[in-house]
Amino acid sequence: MNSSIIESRPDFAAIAAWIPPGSSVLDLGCGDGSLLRYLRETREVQGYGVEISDANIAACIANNVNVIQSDLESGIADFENQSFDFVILSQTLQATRHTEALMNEIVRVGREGIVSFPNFGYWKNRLQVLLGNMPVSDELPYQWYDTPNVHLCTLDDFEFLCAHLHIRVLGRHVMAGGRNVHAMPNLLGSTAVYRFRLDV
């Protein structure tokens, strides 16, 4: 499973690299449970997922992943402060409606947060906009009229939000085509992964 997952989701390896073995993890919008399964196999994490879709709940059960069926934007209010080592939001940030409130909940419930998202500032996205179209790509595979994405952002936008919320960025991986991007990441990176915590 590991090699095929990493090929389709290179952000999984970046996320796993930040998580010490045996950590407790809450994965918001966990989908079919692939990330939690990957982290269990590679980092021996103890984790729960939060997911709304009936089909994905069934897939999580098939993946032997502990899952709670709930809307991720209201589904973590019952968790106590700092009850997980990490709270993860993987490729779901852009589909959240109350992003600011959710970010605050992530750093309340988790000692640290990890978020991955498609970078709307990627040069191919900018080019499609310049040519008069909303971007469609591997990272943003939907047409404008059927997309679940409501809050697309760039790397700079996300870092501005973190500063606004007094959240300290601890690390950042930016990738394109599965490779790390170091030069001009907001222009040349298609996917970003951030690690952060509340700045106290």
Second form
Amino acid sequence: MNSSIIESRPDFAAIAAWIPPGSSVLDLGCGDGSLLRYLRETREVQGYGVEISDANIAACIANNVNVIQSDLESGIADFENQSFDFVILSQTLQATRHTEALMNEIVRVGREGIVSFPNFGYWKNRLQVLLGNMPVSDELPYQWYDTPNVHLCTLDDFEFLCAHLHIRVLGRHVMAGGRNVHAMPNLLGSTAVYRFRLDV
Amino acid sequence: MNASVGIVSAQRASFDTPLTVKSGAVLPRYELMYETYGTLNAGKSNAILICHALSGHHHVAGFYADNEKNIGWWDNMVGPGKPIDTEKFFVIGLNNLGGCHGSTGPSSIDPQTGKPYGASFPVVTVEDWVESQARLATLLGITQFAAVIGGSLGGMQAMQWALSYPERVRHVLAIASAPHLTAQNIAFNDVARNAILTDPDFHSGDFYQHGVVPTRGLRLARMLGHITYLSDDAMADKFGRELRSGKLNFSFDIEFQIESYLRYQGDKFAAYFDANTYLLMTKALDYFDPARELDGNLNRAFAAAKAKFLVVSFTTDWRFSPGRSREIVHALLHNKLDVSYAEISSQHGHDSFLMDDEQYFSVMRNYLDRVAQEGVA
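Shown: the form predicted on its own; wanted: the form predicted together with the partner chain:
Full assembly next; the chain just shown is listed first.
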């Protein structure tokens, strides 16, 4: 099961690589709990997920993952300052409404934040816009009229927001088609994972 | 899905060790009625205790040989293949101390006087119930429950188990419950109590000797309670402004269907429930507050707990609202205890915890499946 999760979600392996064994983890928008389960089985983390969908709540419980049913943008207020080693937001940032406030909450609750998101600056996305259409791809599998994504950004945009919020980026992992991207990541990467904390 | 545990019979356990309750009063001896379903495994590790709410009792599932229509109050949840699966778990239901379904309570005969306890029966608390339940568990050879489960007042008992006996319970399932009642909630209970206390047939709790029952008070108490257990929407859906005779009669008789329904529920309840037990159960609700002696700090109250928790609330429950359940979750998170929280979209208000609901049942089933697998590993 673990290997198939990693194949279907390459960002999971990148996230896991940053998490030392025994850490405490809060996964915002945790879906069916796959990542938390993977982290528990490979990193022995103590984790909780926040999730809104009924089906995912039932699935998390079946996965033996702690889950709190709540809207992640309002529900995170219930968590105490610096109460987790890591707060993770995986492939959800672009669908959040109050993105700036949420980033502040992540670094309030977590000693570190880990966020993964699709790179809107990926060359294939740019090409589609250049040709006159909103991008549709594996990472952005929606039409403009049915997409939940309201706050898409490029890697440069995200880093600008971090600087604006006094958040220091501690690490970045950029991928395309399951392979790591090193050169020109804002153009050649389709997905990015960032690790960061509040700059104090 | 519709399988039943079948024919069940109640059992009676007698306790001769005096029980000093929280008020300081002492019960020299008492009896508890209980039922069990399923089989206790060799390691005695698969026991589940079901704690009942205000008007509940030990008959949780199945039916009686002499009355097949007398089905347990949580038969939809407890049985073979049901979320609380009696093929995996040994399930115990009991009637709490002070109850009126066979356990020692105000309507029982006090062996010292030969008369019903009546007003002399001590006020008991959630902590006292847990103590008496722990003695029952010991009697049945159970040192640790796989889970203690309850809704509403039953959820308070389940939580109290984790505080009083952290080593004796692995999982707590607190459903439609609260860490303590709000002023509004106590107020509802007090109006209900006043209905009983001011009934001329109450005779300060010793109505048994007078051969009467404070039926009017009890039925008013139940009618009020019932309103608060339903949601506005559920009532509107079920009854609306429908008139029984289809026209206005310009009288104070029953006209609207909701009046008919409430009076029927009140009459039905008053015919079998003991008024003193009703008073006592509402007091136990009012008094429950594990943070009371800790400056109201619920985080500190749960510091003693070791169990894993499932907390469940229902969106239309305004008597034990989701916000109250989230207070519990917050304190559990503070103590880094394992907890999952499900907020079920349901129309039926506080009563939702007794109703069939796909999501509610999935959550319960999935959680308890994990509990069962732990027992095997």
